[in-house]
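A single chain comes next, written as structure tokens; it is the form predicted on its own.
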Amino acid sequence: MRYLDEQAIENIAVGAAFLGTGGGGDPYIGKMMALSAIKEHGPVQLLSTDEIDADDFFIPAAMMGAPSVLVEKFPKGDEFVRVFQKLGRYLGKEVKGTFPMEAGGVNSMIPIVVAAQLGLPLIDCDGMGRAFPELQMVTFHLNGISSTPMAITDEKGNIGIMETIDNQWTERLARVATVEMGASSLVSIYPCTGSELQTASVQNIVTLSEKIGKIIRSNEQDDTDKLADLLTVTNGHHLFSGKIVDVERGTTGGFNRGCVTIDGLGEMADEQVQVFFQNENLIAKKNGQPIALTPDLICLVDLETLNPVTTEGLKYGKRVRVLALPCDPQWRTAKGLETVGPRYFGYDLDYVPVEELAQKEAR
């Protein structure tokens, strides 16, 4: 058990927003809104899964929809808190703390948002270990656990409670009322048993997170140690640096989808790389040939300081590395593969794991 002051919230943000390969919003925009309800309630507390009693109950809160526009709707302050009510009351239970649903820039801050303003400890865990763009997309999915009963609201204020017959068709109706609402709003979604979080979660994402952020932020190393150290803690790999020469962009069906095209530096001048995402990076292809595949994590960063790149922040000329990182082992299972693979977002490819990729490209 810990605390989370404004130190550890300034390294979550960076953290999550690199583990959010592209999606989970804009970490500048999370950052400030964890910052001033810890500033607002005093700091967090921290819990390991292994801490918390099985029996317990624990909701998360997230942001659904298209993270691209969070930068002209920006959240009124009160649906998180609303939201995350709204199900513990619908449920009839006492909620013993919250989580994150993924990591990413505004969805790993807004469960901080929800633990402080009403005293709840943050538990160490999330249901993905990075970010995915449906509901479903979740290591709780996985094991059986269902995502409803859920509640979603908006920041006008409407708010509904939601049960389905499985967790594809929470994904398939939530959409529609996320579109309607603006193309993004706010769950609380796949209640658990503190059991259930023992088993079913990605452990001590949080905790990964701050340690990310804590290297990226660093001013003691120069960038060579600071990306050395990076792909050591998060046992990655570097695939490419290079100038984004174009940006294919839209916003369908409540979804960021597109493609953003790298031409390659110095010993990588006559190469080019293109990354397919769907609010989060999906594929990553070098001269027409995967290098990194769905549910692998694929992040943008920055060429010099290594500050993650979102969907939403890609533009003409600005210079990046392309990174990549196995993702949690529930995701390579045959469920996992059935559920996040490339073949679920429509692409003609097998999955196989990065690091196979990122040897075979060294041969």
Second form
Protein chains: 2
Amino acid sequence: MRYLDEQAIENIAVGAAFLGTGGGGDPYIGKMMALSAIKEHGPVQLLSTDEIDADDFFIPAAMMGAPSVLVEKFPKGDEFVRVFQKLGRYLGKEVKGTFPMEAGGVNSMIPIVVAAQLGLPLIDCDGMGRAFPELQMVTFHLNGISSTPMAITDEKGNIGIMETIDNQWTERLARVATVEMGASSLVSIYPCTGSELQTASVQNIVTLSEKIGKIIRSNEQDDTDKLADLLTVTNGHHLFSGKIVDVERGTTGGFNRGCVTIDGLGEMADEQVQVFFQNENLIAKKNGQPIALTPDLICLVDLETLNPVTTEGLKYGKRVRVLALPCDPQWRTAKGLETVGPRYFGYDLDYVPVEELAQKEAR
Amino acid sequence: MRYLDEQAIENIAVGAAFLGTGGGGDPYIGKMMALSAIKEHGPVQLLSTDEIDADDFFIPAAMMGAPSVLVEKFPKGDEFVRVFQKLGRYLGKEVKGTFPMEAGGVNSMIPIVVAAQLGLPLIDCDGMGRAFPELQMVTFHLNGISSTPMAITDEKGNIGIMETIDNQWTERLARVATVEMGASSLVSIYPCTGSELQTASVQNIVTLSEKIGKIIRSNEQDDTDKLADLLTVTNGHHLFSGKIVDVERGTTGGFNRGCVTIDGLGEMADEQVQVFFQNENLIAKKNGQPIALTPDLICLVDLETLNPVTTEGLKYGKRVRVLALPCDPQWRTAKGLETVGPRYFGYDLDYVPVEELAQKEAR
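Could you output the structure for the form predicted together with a further copy of the same chain, given that the previous block was the form predicted on its own?
Zooming out: every chain and molecule, the one shown earlier first.
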């Protein structure tokens, strides 16, 4: 058990945006919300899943929809607690804490806001170990946990409860509501017991985000050492560095979809990388050949500062590095790949772990 | 107080389909559902709004979406009670009866099924005195009553609760859910106290439907007398008789939309009527000039039998009469016309009451 203070939040916001693989929201917006909440209500208690009672109840709170919209539609501030408390009351159970659904600049911060406002602990786990665009794309789903009852709200005050026959129907019905609400909404979903968090979540993700953020934000190291540290702490691979020469994107079906093209710099000058995304980065190809594939994490960072670049921050001329990290082992199972592998997203590619692709590349 | 038996249901189904002005569902399907329910559970008690307690709670149950879909997607039978009980439990109040939202072959029958299955009375009122395609198009809305909390379900078992900031948002969010659920859903909406039913509903609509159905189904009168009786009991106008020569239609946004063209017969042989619909008939024009306008009721019936013809039953060659009835006076107020007048539906026409249009036509 420890408390998250301002420094911790600054680090978590950056590290979570890195693990958000382009999605999960803008870390600046997320950070401002969380800092404002702990300024008003005091630091937030962080518990590991070992420190919670197996029979207690926990609910996450998260943003759903196109992250780019949140930049324009800044939250009022009451919608996180509203959606969280709505689900709690509907379940009729005392809720003992909250946790993030996914890593991301905004989605790692929303539970901190809820925890601060309600004086509840934050649990050090999430449902992805990264970010993914759809509601059934969580390790809870892989473990047979129902996404519902869930609550959904918007910044205007509309609110709903859903109970569905399966998690794909939750995604379908929540998605159309989200689109109608203006392409973004707030959800509380996958209510879990402590025991379910202990067995079905991705553990210690808040702590990992904090470590990553601390490395990226450090002024004490030179850039080369920072990069080496970042790769060590994440088991990551440095795939490419270059300059963005093209960004195609659109907001369709409540998602940001598109592709960024990066021309190599220095010894990679003749090479080109393309990264395809749906809110999150899904596929990276070098000269047309896959070099990293969902569910492994494809993270774009600033060439020098290593600050994470979200999909809405992609722009012509920006110099970036492409890093890739192995995903949580749960995603590499048959059900994991069926849920979030390349074919689910419409790519006719077999999943190959990033470390194998990197080895092949090195030969 | 009286009981609705098989004969009453047969009559109500036909009369309500007539008042459904093309929408509200197929009376054969509706009738079969209600007959089967009273066969199993016994006759249903019908109470006028004078016979209910002002402080008691009442909830309707209705189908939402494109009526044509219900013909293919026959209900399982448990979804009406499920949506009704869900809302009752959510409200945490004992529900003392049910009522139809609108007149229609199916939507007048669903509350009878619920009443029979749960042993509750049916209240002799509805929210329209006809059928309309959208959720805010009810006299309850005109009287400032909230449509929510509402419940929505589908035949698969997905279920939701919504609370919205206004009735237009209920329509928007329930509509996208309905479309995603396969273009039809079941809703329980506008929970009302007895006092609200006494002041804000359209009264005695079940009894009126029964009277209309009895005339149409009678074998004791010739067709001319039946027509005269039908016009007397409804204050109706006979506008046209002819043969359907064209039907344009499509299912868009969860609605059946289209236009039917009717060429005149006999002394009307040189004339042509077009009726435009969105689930319900909205505008009738003769030789390009309006002869009846929403919110007045435009009812197509079989030329001889006077059986109501729903929009999904329109077909080339069918011989029909076009009748028009004055709507409930609540619809002729400023707020009524703003909610369901021609301009709301996109027609650049001022509303003129059907009796004035008929007088002009007669001159």
